[in-house]
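This document starts with one chain, in the form predicted alone, laid out as structure tokens.
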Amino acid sequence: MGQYLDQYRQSLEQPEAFWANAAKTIDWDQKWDRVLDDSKAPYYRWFAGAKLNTCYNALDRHVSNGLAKQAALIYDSPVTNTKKTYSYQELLDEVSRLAGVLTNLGVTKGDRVLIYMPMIPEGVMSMLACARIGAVHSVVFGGFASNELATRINDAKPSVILSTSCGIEGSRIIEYKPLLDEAINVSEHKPANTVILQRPQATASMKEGRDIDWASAINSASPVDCVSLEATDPLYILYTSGTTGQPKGVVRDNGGHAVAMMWTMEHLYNIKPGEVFWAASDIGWVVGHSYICYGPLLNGSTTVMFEGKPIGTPDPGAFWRVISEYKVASLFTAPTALRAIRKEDPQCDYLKKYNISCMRALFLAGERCDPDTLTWAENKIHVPVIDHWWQTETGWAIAANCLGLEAFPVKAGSPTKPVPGYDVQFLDESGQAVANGEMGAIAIKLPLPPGTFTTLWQNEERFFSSYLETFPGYYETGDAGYQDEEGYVYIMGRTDDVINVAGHRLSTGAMEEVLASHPDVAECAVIGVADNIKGQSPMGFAVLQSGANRNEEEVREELIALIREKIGPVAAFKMATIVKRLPKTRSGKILRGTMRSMADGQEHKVPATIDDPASLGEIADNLKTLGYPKSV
């Protein structure tokens, strides 16, 4: 328990001394007047005072300290047989010169722009274009459809917005100027100019006077310099879902951030200056801003830029071909890859067609990890497999094996410990911390640490209460689980995942892992219905593996039988239903919610995340053979 325990004690004894520790390693224009600033408690902010660039860090200095020609950036794109790689150098040309083209275009300090990109390394570099003038980013991501991306416009305002012609999913090309053009024209803020990057894949139509070709441009741009800016300054703008269909703008400061990302990069993800670090998410995701972004960068390593998926461009092979090629040392993706690998590849048959033994961990985020997927990840490719959790608004981990600390056993279902900076909770509905093993919802002490969330864009009063009210003094997550004796933590889902079933508290997570241990089963989700006598029952989807030639009664009776044996009868399990795909996010979150209110007969929203529209189709279909909503 050595050096995880005494950074674990320090962090959260003496908050000031760990983070300005911490902060060393990053270069300041000017110091802070205050670590921390909590004259405006619950509303506290770090490095109050100091100035700094996050740009110069990410960049320059790397340039300036001798990694000129040292790989920053690689892009490798298999849906455009696409592969290239960027020095620091290069890189830092690029930006500055993008940055150029914003500064022509009047975009100042504190002005907004938005970005509405695939996965192509201009994404990148509009990002940190912004950083170094002081503008406000907020990634769109790209492809949303128009009346997203209005409610995005509307609420951030920018001046500017940097897209691209098209997308490429998979084999569809998605042309995005149509779906700009539209959210321009019945958002009620209109953007002064839009700079439109024009792909081999597609040509967008320019409307002169408001369009500018990219390229044009950006020949006729000087590069600039960095602008010097307040710690507490933000960063940028990320737009999380509302439940009440408004997305709520996560704002993230520069100082913090920074701060945060480099602490991470070696305590947590164990990544030196010059090693391959793959983030294979993508930027309108916090993990992408985080990690493909801003993190490796501001350590000085190599980060990968993958357009393509986890399997069919072309095979299930694609990540195992990456991580050889470019010898990344980890690789961090969400848990619904490895079941769309192991559901096309569950022998991992195509995993032997490549060296991975530069690979030293593989981290898993983006949803809970269940322990049969974890499991057959550790057996197929024989690094630590590790679960972590974090949220958009916290920008990096709340719990994790700091293997850069002190790696601790895995334990499947667990994301081990919480990480230096988090005092983590688990309270019961009055506040009142609940004993070890004991379900509770779980709220995080404040201040929360460097580089989370500071406030919500121009709404603190739903900042305040959307997190901060219902348990006063921490910050409400909005997940629940518990605490074992030896202090790993468990996340079973979120608070609206632990259904009341006559008056037994279960965590359908808890279920879902029961599932997933069945042999034939490659994905499930549980979710709580409504019922009149039992309040709530539950309800299991199950997809089955490729090749499971299974009559699919069978299946559902063998899957009813296996949580009455493994939970018991309390459960009250009878309804199991096979399906063809759930239906999910595009960073792979399944719509657990969108599948309640569907059971339950309420209006609900399709996410605009959604990545097929037509899952919501079959779960619907399958809904009526159960008999839900029972006005069906």
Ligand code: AMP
Second form
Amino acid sequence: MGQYLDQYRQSLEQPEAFWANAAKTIDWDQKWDRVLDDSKAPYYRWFAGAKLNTCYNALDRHVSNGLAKQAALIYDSPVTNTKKTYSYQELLDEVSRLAGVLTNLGVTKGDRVLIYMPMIPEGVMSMLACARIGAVHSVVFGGFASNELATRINDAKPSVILSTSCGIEGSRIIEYKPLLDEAINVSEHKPANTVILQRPQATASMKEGRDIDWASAINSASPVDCVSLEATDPLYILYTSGTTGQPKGVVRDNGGHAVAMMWTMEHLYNIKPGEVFWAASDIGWVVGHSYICYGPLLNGSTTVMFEGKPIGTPDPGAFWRVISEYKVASLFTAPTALRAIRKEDPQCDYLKKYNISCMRALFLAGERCDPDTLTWAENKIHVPVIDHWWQTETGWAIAANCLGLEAFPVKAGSPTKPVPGYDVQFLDESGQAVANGEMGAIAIKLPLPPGTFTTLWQNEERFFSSYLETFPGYYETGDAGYQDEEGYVYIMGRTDDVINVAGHRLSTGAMEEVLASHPDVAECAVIGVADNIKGQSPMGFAVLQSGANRNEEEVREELIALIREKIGPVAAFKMATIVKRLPKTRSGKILRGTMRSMADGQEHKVPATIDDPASLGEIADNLKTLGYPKSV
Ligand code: COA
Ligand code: AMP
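Counterpart to the form predicted alone, namely the form predicted together with adenosine monophosphate (AMP):
Full assembly next; the chain just shown is listed first.
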């Protein structure tokens, strides 16, 4: 039996033995009572009774074990012309002091701390400082608007917010502080304090009594030690898009997460301590949590924080420069980044300027990788290109080609096979398994492995109804796809209203809520249409209130501006159109799927239950005006 099959079977047949063995890579303060606590199934807990500290495992133990001088974090910022490397000792010193700042502000175990930061080392330091004292961090991506930030402040109720004066997007300075001030203004919950890092590119104005200057706070703080936590205590909350405007607060624990991170660094990514691993994502996303911050540091490897873009900072050779400069062993990015590079540099001429022979593999995730992009990357970069499938909820890959276990031949369009720990099933509507090759809803038999989410923040009911109710005994992933005869899985799209724009997960439902709030809009629909760089782009259709005597062009512009204001630039909502009616079934269900197929130029059947077939004609006309369908 091959390594993979052997490990995969063991992980499902003897999960306790499998994960107890994996847990040897972590330094525990106290051993567990049970590896898997199933006493409250379908709510499971891993390593119940055990104690540890995640920050200790990510920093202190490496310093004690001889890695003090080794690089822990490399910061490379083409947008500010800055490069800086922190050794494990230096990172530990910074984090211990920052933990002291939080302690001075009265933050203790279980308190929430919100982090609103761009890709600067202080972002990772903030996460680790929280982990050090048992505070639960919640990082919010910089591309979200004040309104989205406020929703998260209201839900997580942080006592302190860590932020900065600005982020830099290409050549533009984005002032974070006014966005933060506005979010605190409109939120019901008010944090007691904010700690603001003043960057040279912009100076934030400070509110006396509430806002504290980062540098002075650090200067007057003493380092603090790690607090021993329950393995089941929450490490962080990360909000992700669901089907409504209320994001889901995914909760990650300490113990299971640390074990899973370590397991993946070795068996999936095949990265050793001392090697450089670069996840070119953002700390605001799950990829940033798992593989910019925790995974590489728990493993004693070196992580890279890149404050730049794949193109334009300054050119499409930025990735290759970073790989060659820091001897990156593996790069992890989203297919959209490769498509952006390919568009600007189809022959990959910039690559010729750099020696990237240090690179062993390229990992892709965040959205479906189209075979064309995969083949282009394989031909140009000459390393295995490994698509792998995962979600904020799982925190690590559900399906992948585990290079540290057994490398399988790559099949374009497939993220290869289920990863040990995940019993992946393809089900029909009644919950029965479909045959190989047939599309089904993808569900994972419970229990999920360690490191996956344990609940939604203070909302066990929503956790149950969103994920566990449809298929009893399974976790419903929200993705659909199929498995071939050789066990390769294919992820074809979402079964819900979630779309993926440039590898960013967004909710069309949330966008519809915003459009519907426009005073002239009677009803609306938002769909994700194929985009040859970003994978998908949102497109909105609005029906105006009868009697709304408005210029349609003006309303369109207002709708686009409204989404930017309420959700943020990251929504990349640039296409809105006004229609007289939306296509619906007789029972009133908007035919979003049919509209999407029309926009993507795919064959589509007009449902027999359609109320007014002529409504599709109007949609087709409007799509044409927007330039759809286009060949992708
Ligand atoms: N703070 C503030 N604004 C941000 C932001 C941030 N952290 N991130 C993105 N934005 C803004 C962008 O500036 C852009 O604004 P604009 O409409 O004024 O131009 C908007 O949000 C949309 O951003 P994006 O979709 O990223 O488009 P882009 O044209 O700036 O860049 C790519 C396109 C493909 C280069 C970029 O999306 C990319 O690198 N994608 C990779 C995604 C990724 O790594 N995902 C993580 C999952 S692994
Ligand atoms: P996020 O929670 O932001 O990581 O987004 C998770 C969603 O992105 C998944 O449910 C999928 O729809 C999609 N996704 C992520 N990785 C892949 C992949 N490798 N192939 C196809 N879809 C993916």
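Positions refer to the first chain, counted from 1. For clarity, every value in this text was computed on a predicted model and none was experimentally measured. Each form is matched to the other, and the largest set of C-alpha atoms that superpose within 1.5 Å is called the rigid core.
- F541 is among the residues whose C-alpha shifts by 2 Å or more between these two forms once the rigid core is aligned.
- Core-superposed comparison between these two forms: the C-alpha position of A23 differs by less than 2 Å.
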